[in-house]
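What follows is a single chain, given as structure tokens, in the form predicted on its own.
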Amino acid sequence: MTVKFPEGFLWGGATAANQLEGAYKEGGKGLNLADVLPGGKENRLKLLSSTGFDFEIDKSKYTYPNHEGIDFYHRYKEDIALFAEMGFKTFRLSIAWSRIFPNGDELEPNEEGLAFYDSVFDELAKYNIEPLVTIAHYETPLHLIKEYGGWRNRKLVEFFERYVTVLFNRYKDKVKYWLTFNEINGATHMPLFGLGFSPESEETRLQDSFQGLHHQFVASAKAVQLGHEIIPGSEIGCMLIYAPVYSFDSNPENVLYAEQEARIFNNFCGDVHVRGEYPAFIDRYFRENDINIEMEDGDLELIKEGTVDFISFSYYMSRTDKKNKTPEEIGQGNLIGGVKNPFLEASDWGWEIDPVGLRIALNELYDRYQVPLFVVENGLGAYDKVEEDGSINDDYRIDFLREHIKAMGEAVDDGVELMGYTSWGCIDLVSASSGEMSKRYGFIYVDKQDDGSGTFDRSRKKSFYWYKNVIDTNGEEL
């Protein structure tokens, strides 16, 4: 049986902007935390699990694959032709937010930066492609983290409200749809991407990133309320990553292991989000935990009055998890672990392959919030070939991506209220968790190599063309 995805399905394709943009010290821009990661899974994971990252450049160590993105800031307009020829209704894309406020703690923005924006919103609008921006992906002002500690700092929450006033005056006639944080889920397991700091020692790792959290829920609160105030009609939403947990088995201990799990990764910042207050479950983890969050008047009446109109989210793979494991039981996996699951094949960076596992989310999220939902993060990082002939031959792309849209469409008929779908790296980029080129998730390649190397050409994979053709039948043909 044929699904049929609702009509004005939004089918695209979604970026970052630190990891595709480029010209990190052009047009007035300020470092942020990209800037100062550097390329090599090595290098860039250790940096992520430690502890008193320094967030210094040393270029005589490490390269910095970020600096030039795939250059994005001088080649846009090319780049979002080839959208347009694929047939894209959406482009999601994240706004850098040391362009608008460099240092983020200015009182007047970077009309430089603005003005980039205003650009690339007008050359997406001229082939009637609607932008999905994340007003904030990964992109901390390294100033806001140096001098202030991060999203540790409460202050964070008036420079933040400062910058979304003038995104949403700025662009109030060009963009509709909004995400406030990328996966504001996954800062528990690595804070250092989503709230800006790095942990000083493991003992203060989960309260220092649950109190960040919480300046963060306020702010995306605050953000959702400004937005519905300056943008009638405007939509504005929170993204989750999200990842079914799959008990290891029947044995009851570990399915309570894994609904717990659950529990505090996949629902705990939805339903902040979207319910509009702290889950009761969670009051007996911080208390195990020691976890103390402090609060200010009034910050629960704002978070219960600015919910968010949708939910998205990425998915990659799901989890499977036991309460006992060692070491050497522990599998890989996109922020989050667990143990290998033998019913699953995975990716060439370990990642397990689960579509039927995306059907699942859709219908856990849909069931506990009836809400719009959008997928705005799906695909497959793999090694990419070109042949002689300049042609690049990715069935595996297209096998995964034709399984998980198979899983979409399986969720619409269940009952699922799906936006839209977006998968990520739509063109090639630097991966942020490797900070590799070599992992490739994009329809269109870009000559750039991990060493640096190469021309920033872009060509077509075979990708390319079944996904056009996907957009062109609204997924009837896969």
Contents of the next structure:
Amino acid sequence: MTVKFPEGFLWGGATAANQLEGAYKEGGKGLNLADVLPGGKENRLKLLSSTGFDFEIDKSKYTYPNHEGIDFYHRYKEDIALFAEMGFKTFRLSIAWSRIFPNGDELEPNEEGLAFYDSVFDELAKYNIEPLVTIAHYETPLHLIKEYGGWRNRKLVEFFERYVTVLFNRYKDKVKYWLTFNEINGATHMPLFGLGFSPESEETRLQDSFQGLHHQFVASAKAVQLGHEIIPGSEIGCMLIYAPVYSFDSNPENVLYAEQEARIFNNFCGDVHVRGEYPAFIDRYFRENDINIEMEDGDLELIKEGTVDFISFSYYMSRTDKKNKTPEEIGQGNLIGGVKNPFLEASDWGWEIDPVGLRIALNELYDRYQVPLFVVENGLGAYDKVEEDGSINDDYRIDFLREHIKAMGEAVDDGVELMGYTSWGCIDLVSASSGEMSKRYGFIYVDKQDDGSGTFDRSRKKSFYWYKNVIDTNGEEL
Ligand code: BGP
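In place of the form predicted on its own, output the structure of the form predicted together with ligand BGP.
Every chain and every other molecule in the complex is listed next, the one we just looked at coming first.
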């Protein structure tokens, strides 16, 4: 079947400031979460999922790859020219909050930080590439983490409101598409990333995470209202990490378990963002887990009035699960849990590859909400080999993307309203969960290695030419 995508479909690529900009102390930028995260699979994952994270930079023990990123801060013109060569219609990037408010709680923004993004947006405009801007992507200012305890603290709602007001006023003529909190529903798994705090203990993890999420719901609703007011015609979406949950088998107990897990993980945040209400099913979950959310008068009204215009989401994998897991089965599943699916192959990082799951995800989301959808992250993290002649033959990446784009085409044919597709890490960048450079996603290779060596030179992989043709033909030639 030839897949057909709508006219004006937004093809492009996605990134986040902390993973590519580097220049972590330049332009008046303050430190943020990513600046204290060490590099390396073992170190980073262990610390991310532990309790009581120590927020000091200790260069005698660890490396800090995000400090340099891929030096986009100084090389954005070259990079944007390469995106344009592929024919990008859109480019997803995030704004580093601590470039705009170095500590997060100042009253006045940092002009140098604002000017940097002006230049990036102007460069994109030269090539008619529409920016898609994530306002918060795992880069809470460190001061807000240390002094306020991150999003557990209600004060962050006020600081965030000041931050977004500055962004909307400054970039109102340059940016139409905005996303509030990256992968907001990942918060309970790794609160440090999205909520900017490390749980004190396993006992407080859920209570603090859901309280932090409530503050983000209020902040997001406020941002939607402000965005619509300040930028007429703007479109503001939420951003979820979405993984359909399959029951391991047809045992009704397992089917029920999978369904309940899906509701809490996949649906809860979307329900609040899109329907503007806490869903009925969450009451029992809160009761059984001893979770009590402190709310202020007016919060629920605000959430009701500040619903998003569209849903964006990342899709990397599905999750297969069962109620009672044996000790051997635990840890055999994906990053987000579950058990091994016997029908699926996995990437070198153990992420199960499931293009059909993307079609399922799109249909589940559209059936539930009937709002436009946007796939803003998807891709294969893989080791690449540079041949002697400099070429990089990443057929495995092409295969992965081809199958996922086909699945999206099927979903469009199923009736799903889809705005666009930005594959993750369109240019190699630092991995979020492992802090490695060697986990590469790009169409563009960056000569930067895990040990910090490399020239930062950019080169085109085989997938670069393949994706260019996909965009040229609006997805007809895969
Ligand atoms: C998402 C994040 C990204 C990103 C991607 C790939 O969860 O939003 O920031 O990096 O996953 O993950 P990783 O970099 O760990 O391979």
